[in-house]
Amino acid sequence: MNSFPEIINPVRILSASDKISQTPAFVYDETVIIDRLAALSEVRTNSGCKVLYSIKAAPLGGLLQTIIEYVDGFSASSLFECQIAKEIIGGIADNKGTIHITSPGLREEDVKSIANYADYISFNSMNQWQQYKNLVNGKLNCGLRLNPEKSFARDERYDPCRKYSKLGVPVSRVANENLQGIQGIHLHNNCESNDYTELKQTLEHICELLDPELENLQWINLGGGYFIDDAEQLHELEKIIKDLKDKYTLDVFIEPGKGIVGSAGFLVASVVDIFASDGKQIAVLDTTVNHLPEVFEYQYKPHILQEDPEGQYEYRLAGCSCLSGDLFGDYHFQQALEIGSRVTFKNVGAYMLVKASMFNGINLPTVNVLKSDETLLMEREYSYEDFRNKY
């Protein structure tokens, strides 16, 4: 599942990862976001769509310093993120860009608070909207979450509108409940994929159903789960946004989260142990599949820089937990691997440090940005004391 461009420069990254003193350590190339924020900025100038930066991706604040220059605000799905949205945003002079916010679980005492940070709520369900639409009237611009009924994500586990789906209330019985005081919608249904025309077909299917209801909204956030990387598709995207603005007055929103940071990234590991099992040479890492835990969650095999299919050495990349099942995978590299020669992980800027856990004591790798300027900064290192403050 992991399918991002080839729009990195492995000697820029491979010169910054020599320059590690300690590994693991996560690097985000700041050149590699940038290329993609001038991308949507692109479409939003072409189309008149507003852009905002899907928190949950990576909330590393150096980046979001950094992505909130070319963006129109960020979306969030928990308070926290509202907060740290909030944060960034309000250091800014001109406090720019607004702050949106869906969550299947709002609590009262969630919804009392997010109304001091965001702008924009949409509520999971009718109940929620009915349960605590007194709070955040005249505080918050209200809209509802849909389900649009359309399925385009190959794996289930990661499909919105899977049968029995707890994410936003079905299009179909949309126009039978009482909208008065909803002032937008909020639509996501597709996961890691880079064909817009799904998107066409889902905003055909609403307005089918939705017509007259749409009329009468001011805004509608198409949601994200769509890569940044085809200059044809991003026109396709540029049409079908200005289509609708078109036919129906409202602000339109995306919400890139993977699109912008997913390639950016990048975990160095270092060989630690090297030896044969079964005939087969094992070499294990400093890092683990903790670290990049949709690795073990999506079942696929991590790209490495340094990895040459037709290299003559071979290996079986594992990482250094107890956990058996603590596998990279098989990988050929064209020079023979020796302790401490470096690994590098491409594409791995998403959900991963927000994902990786200090299974077994080992420590978190440090968060570093490579910026444009080749400067390697760092911008987090943990500790045992984070270990043992956080259980």
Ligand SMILES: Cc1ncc(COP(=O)(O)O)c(C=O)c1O
Second form
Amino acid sequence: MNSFPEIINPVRILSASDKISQTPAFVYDETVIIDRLAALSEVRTNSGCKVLYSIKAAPLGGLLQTIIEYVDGFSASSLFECQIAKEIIGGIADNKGTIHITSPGLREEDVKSIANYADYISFNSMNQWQQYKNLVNGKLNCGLRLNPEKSFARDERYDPCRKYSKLGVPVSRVANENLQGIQGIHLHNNCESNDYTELKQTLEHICELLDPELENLQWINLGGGYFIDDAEQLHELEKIIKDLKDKYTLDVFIEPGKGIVGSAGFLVASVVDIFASDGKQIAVLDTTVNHLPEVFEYQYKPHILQEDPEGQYEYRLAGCSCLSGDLFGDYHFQQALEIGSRVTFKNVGAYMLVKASMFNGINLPTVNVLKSDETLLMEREYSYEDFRNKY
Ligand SMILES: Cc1ncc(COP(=O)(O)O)c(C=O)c1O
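Previous: the form predicted on its own; requested now: the form predicted in complex with the named molecule:
Everything in the complex follows now, all chains and molecules, and the chain you saw is the first one.
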């Protein structure tokens, strides 16, 4: 869960970490996001695909405004995500970009509202399609989410094709279904992969089982779940998409999330206390694992920019909530930490802030964007009112 290739400029981030006046603070380095989007633009040009940003990874208004300039639209997983997508697209000059949604559990009232915001919907089951097709008829371009029945994710909790999967109509059964009115298919069966041959295998399987159906469809959405840092792998992706487009007259969409924002996000924290416990130095931070919930969820040790495995000073970094397991791990530093020292967690731009909570009444970090000229813009600051109004 921490396998990003290095594409960041540590000096730039360390300087921003020292400059920032208030911690804890999420910092998004805009140059990293733009760099990833430029790589995707090349894939789009070379392969003819369309690129969507999967909003769920980081649904921050300021980031969405930057991202929409480089993509063909947004992919959403709920009514609220569709709403914010529409707001952002409505706010840009040419008002262009499409909104795509898939969700396993849509209620009738959701679908009615979604029809006001989205352009494409991929129903998760034949039941949901049958139930809602008349509601969306003529309003949304309708597709079906497939379960490609090809598993790659190592952790079953993140494997859309796990046994008894709740996600999508099994590809081996689709050919038996009545697809009248269905214009596209959606798939998403990976997580943090750097290996596009897994996508190739998935598509080979789908094309084998659904060849005649694909002839009659308008589009295919290949989902997200892949990193976009490796140029060679991106060429592989281009080739996969070109081959698909050569075979069928399909619009091809991809919808990465973490690949665009994951390595662009940092959390800057400060040390608030240091003491010995059973012979170990504990450094308590002004943040908590509840600001980086995937650290706790996956029990992984996030990387820190200031750490040095060879450093002689060792600390257990602890979060400031009452939870005894609110710990980040043991780290070495070249210099002794002091109260006020900065600690910058890296690769935390995706799925962290959106899952973060105010457990214990601890305020959320501010959200900042580091611009290319090194200015830091504070986008969001949370307050007691946010805590009070939430519950
Ligand atoms: C349907 C769908 N599309 C796209 C994504 C984005 O995946 P990632 O952020 O790993 O690229 C997800 C993530 O859960 C997803 O469920």
